[in-house]
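The form predicted alone is given below as one chain in structure tokens.
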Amino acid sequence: MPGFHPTAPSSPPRGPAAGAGGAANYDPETVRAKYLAERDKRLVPGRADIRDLGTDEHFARYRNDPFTPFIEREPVADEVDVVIVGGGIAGVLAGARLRKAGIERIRIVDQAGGIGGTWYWNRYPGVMCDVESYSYLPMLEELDYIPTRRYAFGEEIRSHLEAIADRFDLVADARFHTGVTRAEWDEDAARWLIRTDRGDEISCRWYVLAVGILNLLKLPALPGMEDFAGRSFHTARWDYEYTGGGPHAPLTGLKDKVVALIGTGASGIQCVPPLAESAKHVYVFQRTPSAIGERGNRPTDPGFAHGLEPGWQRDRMDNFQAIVMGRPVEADLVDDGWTHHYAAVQHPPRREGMTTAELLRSGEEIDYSIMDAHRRRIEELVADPATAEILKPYYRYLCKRPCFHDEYLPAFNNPNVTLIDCPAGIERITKQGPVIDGKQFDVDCIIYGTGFERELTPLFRRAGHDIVGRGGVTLAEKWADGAASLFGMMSRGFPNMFVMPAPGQQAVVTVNYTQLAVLGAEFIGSAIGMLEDQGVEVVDVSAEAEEAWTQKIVDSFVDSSALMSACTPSRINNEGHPEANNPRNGNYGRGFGDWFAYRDVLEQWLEAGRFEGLELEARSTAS
């Protein structure tokens, strides 16, 4: 509300700190060798196969919206100046950017309900962010709004996603519950024409893919799954009709029974809390733990606003990111567990005439600390010796994205929680349930929080639809042996599109994901106005750049397979096939990218005028 701004706590709790204990005594060969034995247990065949819910009859359904009543709807077809595909935090800002960029006519095309992305399905009892709010929200400055928490539940990021789409007119020409089937450039109009799964036939002068980096619901391919005889769904889309209550009421609907949760990553760890204080048993199935950090999560101080000067969220953002890049800072503006652990793993300090061999080896000291003291942070909280022992990580730091949470560890000690230890994952499902090492499981209900495909995916499969350009070659076809662009936002052969930036497609990889929205919706919107502003009506890549940025991508690649191959299997080293990678779907910079020398080159570009390196034509023959 105007005049009220409340502010991050000054000093949070500190999880367990860099350095702290157990490196005095660390053996390098015996944390190896015990980090390898623990990474064999899950190196298992089929441990990366899932099903695919746009054929698969029996579990097509998971894919269904439980949220908004489907409303049925005659087709359209009409013209409008850019059609945005994605209506999540990509999407919504790239509108919001155009629309300052004097952009009228705007379509948000999206599967969901509404808008939100992410944070429309994802609606599972104690869903939250695990970056801080007052920089993973967007734009609140302009909306004149502070969090109410340090880490804010999903429906206040959904609600603020609302409130942005609603101040920039971005929801009356939306089309929801509409999926994009086919865009193809139209070389005699010269615009995009869009086909959806409604019948509707869209032409477009700009076509902007903003679909999202964590999309495509994942859901593992287990013997027997159609089967089972309960209830199932997935964590995003949590079946509230079943389960009953809502994301901060009692799930009233378990209180008779027995649930099987299949996933402990962000989604599973997070609706653990809720599940035992609801259900009469749960059985949470892990088959890696997960480094559960101290969250410190609590509402946000009133006072937060006051010495507040302009720019004061993209400065936070900038701390933040300057941080987890190892760079110095006068102050740690967010001072949590990214910038105690993440920073120190990813960044270990290096002293002045040290070799790279010292250097290795104290980042593993460093490493190992942090990992020890998780381990610790275990035995303190969970009463079952043998139940910590099993919910004990036992692999570096970054082998898997690491988590924060203050509930989900002390939820073991409730006597209607048990933790089943599957390494190899789960063996099978019957009628009654899971079944792991001959065991059966009778369950009423099985929950998958088996979250959703990596990063990594592909654009052109996280896009979901054919997207055909000059020549009747598709984006799926030009990319085949990896991403080729212009800043990852523009690739040759598909003018007037434009790319929201995002991993595997040559821009950077933050963990702070709205700061690159941010600046890709920006340079998007300022892009497209500028074009429009000179009469521009065709913009393609020339091969030149688009052959020169690729290099330089190519250039900049590490190839780290030897050393995430001794990580415990994850999304984050391709399920134990980092040699997988592609130099060509890497970043602009070393490892994850240079942030903030990826920002320059954008704002220079723009700041220059010269659209250098794209080839511009004027029509007649353009509406």
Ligand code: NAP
Given for the second form:
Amino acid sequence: MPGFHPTAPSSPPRGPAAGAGGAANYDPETVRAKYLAERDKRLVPGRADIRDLGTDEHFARYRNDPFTPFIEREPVADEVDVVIVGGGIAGVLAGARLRKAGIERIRIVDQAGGIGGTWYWNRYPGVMCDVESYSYLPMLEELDYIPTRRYAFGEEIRSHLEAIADRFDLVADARFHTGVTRAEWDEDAARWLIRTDRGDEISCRWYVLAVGILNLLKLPALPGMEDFAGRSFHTARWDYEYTGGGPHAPLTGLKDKVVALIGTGASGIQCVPPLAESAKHVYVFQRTPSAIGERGNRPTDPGFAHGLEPGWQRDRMDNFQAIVMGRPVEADLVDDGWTHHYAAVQHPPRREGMTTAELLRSGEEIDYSIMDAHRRRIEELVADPATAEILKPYYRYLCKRPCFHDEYLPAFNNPNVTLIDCPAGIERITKQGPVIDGKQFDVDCIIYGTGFERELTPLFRRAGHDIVGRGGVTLAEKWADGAASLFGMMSRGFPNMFVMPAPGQQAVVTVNYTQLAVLGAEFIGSAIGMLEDQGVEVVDVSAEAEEAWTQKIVDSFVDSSALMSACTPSRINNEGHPEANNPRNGNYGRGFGDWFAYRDVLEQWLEAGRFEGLELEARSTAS
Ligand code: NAP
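Given the form predicted alone above, what does the protein look like in the form predicted together with the named molecule?
Next comes the full complex, and the chain you just saw is listed first.
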């Protein structure tokens, strides 16, 4: 969840070669005015209005799984040791670590028809991860697997997660196409009772939430959208039955179809080249241009694995993490847009004696160089100057999540691709298709590449079910004024419940989400294993420990709303309302948090083995 991180850097930036020279014609006043003018075009009432797909009946089909047939089954009523809600990266890793800790009965429950989480649902053509595969695919050493490409396509990631789930025997007991409707702590039984939409009643001692951070589809509320007479779907539910083809096979069903793609974020841009290749015509509706950096994907060098030492993946993840945090490293192992541009913008160089104003100014200059390089790249790759101009991003680099692609921009040189500029969003949708500035676009199909509810969506909403703790208090009630936790993973009044760390939850934020999931899984697996070994039946967070952790989070909160409000509206600045960010939903450490300090805290806590900050009740010998 990139954004501004106004902490002072201690080390020189990773130089943005692409940005060099761009600052020569830099006039801060003109640039700021241009950025604000572009922002204002997009700050329109209703821009963040969405249909609530949790309850919306008209668009109920958007919740359906197009990939795996739904099979009726009898409800389950049984007892397991652990229920893990979510079978994506977080859930699979938590399951693997719990298995390693000796836990026997582990049940993953997921609405999807299989393992994979975000990689289960997002199968749109061209889907790929922007974090390099050698750091993003987890447990490469345990599975003795080397990804085939520098940036993995979605299927490879999904297959790898399936392989982990198989290796740790997490599939046979899982319940897919199953949504948890309620989880309730039963004080007498000292267990959680998990109810599902398939009528299941599963009792478990440990309840682990691994529900993901981008799991709620966002469908904008557009006037008239119900009237559209053609086919429509969201990128996270790609309708291959209609489009034909596959993630890497031509979309043969579109050869006589006119398609509207709404959205040009990380998902939308990846779909454009395959759509351009197959559809009769594609209209790409762009509200805000993304900054599209170089991708440079390539097959894995055959010599990559040679000489890798045990522990190499953790070291590689740490190397990436250190660079994006502005820490000194000997070598940039990943060497891509994140380590060049992201790191440089987050951590402009600080010379001795520099004032804050000078530091801010130098950061602005670096930012300008990088954005200017992106704009020049567009001029080089897009033949039509008018189209190129519309594609240019005018805002600071981290106002939006950066994107990387080598085929997206050239796709606009195809005669069957038309870019439609709509900074104020889609005006309305009629039976025939979208309308912009009164102009009707007649299309056969609308594809919503409109993303997901933001990462900071409260956990209880992302979980999608009532979580009822001690005394009948729900997590939504307890966290109504912000999160309260120990380590961002446990909350008082919700005994034996663990939550995988995520943004907005008093943990830290990482560009490589996998690294955070690995840590969370290690912590949860080890903690539950140790508690089980010691015969602990019930564990809850002490009031003092929760208060102390929450206070640390509040104390290190940096109010970046002034900087962020100058940004073009996006998920990152709460659609233009950054002031709404609650310090209690912040991170451990300033800005996005201090990853290394956070990991130290967790590892040292485990190593000490004293369960500091927890209240423990031993299992009675009779049970
Ligand atoms: P997104 O970044 O939120 O993009 C949604 C797009 O829909 C934006 O272009 C947005 O415009 C547009 N939009 C929304 N409402 C609209 C309206 N009413 N009218 C017109 N346009 C509208 O979503 P995403 O592309 O699915 O990406 C979400 C996140 O998923 C990413 O940030 C990333 O973390 C992850 N992701 C990663 C990868 C990868 O690694 N390659 C791929 C896909 C997704 P505005 O920009 O104006 O809001």
